[in-house]
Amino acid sequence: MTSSVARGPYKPGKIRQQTQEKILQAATQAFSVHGFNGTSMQSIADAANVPKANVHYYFKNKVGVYTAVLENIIGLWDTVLNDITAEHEPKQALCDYIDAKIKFSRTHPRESRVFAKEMLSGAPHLQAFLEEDYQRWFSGRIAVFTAWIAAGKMQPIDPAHLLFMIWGSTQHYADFEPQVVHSLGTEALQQHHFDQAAATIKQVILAGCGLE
């Protein structure tokens, strides 16, 4: 007598996706610590616990892995502001964006450091993106802020530098985590530290924008 176990449909695509994600996570960790030049395909394979051939199967070379990591980071960062329009209320939009950026620093500190290292090295792997896609995205966000100012919804401040301030203050908790940890006299940043950071940043930004 034989017995059979009901099985769901075999989905090879899911296994491929999981392996690729595993490689990208390992690569993110390696790039965040050693930078692009200090990371090799072999070190990525070792960190992901897969053969080096597997890494080459999904990514042609180290530039391919690195580019995929950067694209993931930018996609995560920009999502919150993608859909804002002049019809949205600036207070809510700014609060949501600051909360999202602080959460990113808490949940994805390695990704933030990879991006910071890329910028500090002159953004050699993001030049084309910064000159085309990102410029269009940034100009679109600035247009929304400009519309809010024209409608009297917020003080007439420079939208570009407002975004720079938000980026710098929220990403600081990931990029300069050792400094923050030692300054606060704690062993590691906890949820309440990020909550306090978000509340403080929102208070200062909203006040500067003339928003209660």
The other form holds:
2 protein chains.
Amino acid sequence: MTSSVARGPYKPGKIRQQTQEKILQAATQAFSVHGFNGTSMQSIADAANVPKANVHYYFKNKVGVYTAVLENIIGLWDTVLNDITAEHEPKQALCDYIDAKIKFSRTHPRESRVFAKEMLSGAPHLQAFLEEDYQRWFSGRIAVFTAWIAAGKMQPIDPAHLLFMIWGSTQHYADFEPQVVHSLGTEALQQHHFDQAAATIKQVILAGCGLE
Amino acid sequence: MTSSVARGPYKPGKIRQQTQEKILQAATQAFSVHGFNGTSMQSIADAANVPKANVHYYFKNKVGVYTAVLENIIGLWDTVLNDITAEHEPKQALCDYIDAKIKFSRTHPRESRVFAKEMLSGAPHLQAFLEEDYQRWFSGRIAVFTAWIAAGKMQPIDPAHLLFMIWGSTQHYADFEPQVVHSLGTEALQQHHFDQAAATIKQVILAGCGLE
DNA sequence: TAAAAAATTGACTAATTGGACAAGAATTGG
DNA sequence: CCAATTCTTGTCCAATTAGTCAATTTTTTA
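For comparison with the form predicted on its own, please write out the form predicted in complex with a further copy of the same chain.
Okay, now the whole complex, with that chain kicking things off.
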């Protein structure tokens, strides 16, 4: 009856990887709404449909689950976000980045919120990230903007604060969703809301940088 | 020894008001870092230098303390934020609003963070606010922008998303402080960082709206 | 197919926490 | 100065929760 074909071949680590992923998703959802302290191991287990002891089998402890969620989020960015490089023209690079960032707010609002909550708490579990990968990425982008400005491809705008503007503006649609929803008089944010958001942000940023 | 002058005249309700305020400030600080669930009544009491039972004497329960904090924050905005009205020219009104908003991020980061955390959790304790006062304020501002655009005083920019940009950009300096601090390579944000932020935001937004 | 390894699970424990309460101290008004 | 009111505070309790453990089942390997 249960042929190896029907069940699929057993691969070592497959169960581990699948159950871990299930727990990770459940935890991301829970942390995004209730925060670290507001989320119980039991509630994560329930949402993942495993007994609580099983969560402890795959993760050392609650902090272990939480840091795994954070690391997963950081990995997502590397995968999803187009980078701003000097090879591209400012206009195209900024448009691509804004589009990708808005798309992230739409497709990964839970991840965005977990990250935001961590920042709001002083980012105690993100020190390493902020001091290494992020620092490197940020100064790299500053260099790109500086080069663009030096080459006369862009008005002289403080690159750091420009990046913060883009960050803040795009994050807003995930992190302050209730406010946006009420403002727009809708039930939930739809694709066209995000399209309109991206269009407006690009319009203002591009004109603001003298790129139109 | 202890003259009534030295102690000041006893006013009924004075003690209540003072102790309540002390607890409220301690609670704001605690909630801003650890969130609702991460903050214990004991820790609030300790920070306010009163026994825990005293907190329960002035507030019905933990939710009572929390909503008092939120109401206090909303009240602060009404006091501090300049309003955007059709009587002013767009340029001046936007500058004033951005300046006031950045100043709020600088002078009230804790309040800003409590509010942001509440939003991130779906704003369960802000439904009334979002559906009443805020809704009214927001549609009023939309009307102002629409009038400006109709009068040719401003480029046609989606007013709602423009407001979100301003909100997101200015909030960022309070809510994502660790990121900003690491990005700017400083120990803590200083007055001049906020000045530079406000200048850049105004520069981009004004040019973005065709107001330069 | 049998032993080894990996995964599942229920039961238990120690610690924390929100809240209740009542006794006592300080303040106020007459 | 005295009674009423307001405020303070130590103590206690029930509920929740993170984490442990050992027994059992399932899966893999040889």
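Keep in mind it's a predicted model, so treat the numbers as computed, not measured. Think of the rigid core as the biggest set of C-alphas that the two forms share within 1.5 Å after superposition. Residue numbers count along the first chain shown, from 1.
With the core held fixed between the two forms, residue 19 has its Cα displaced by at least 2 Å.
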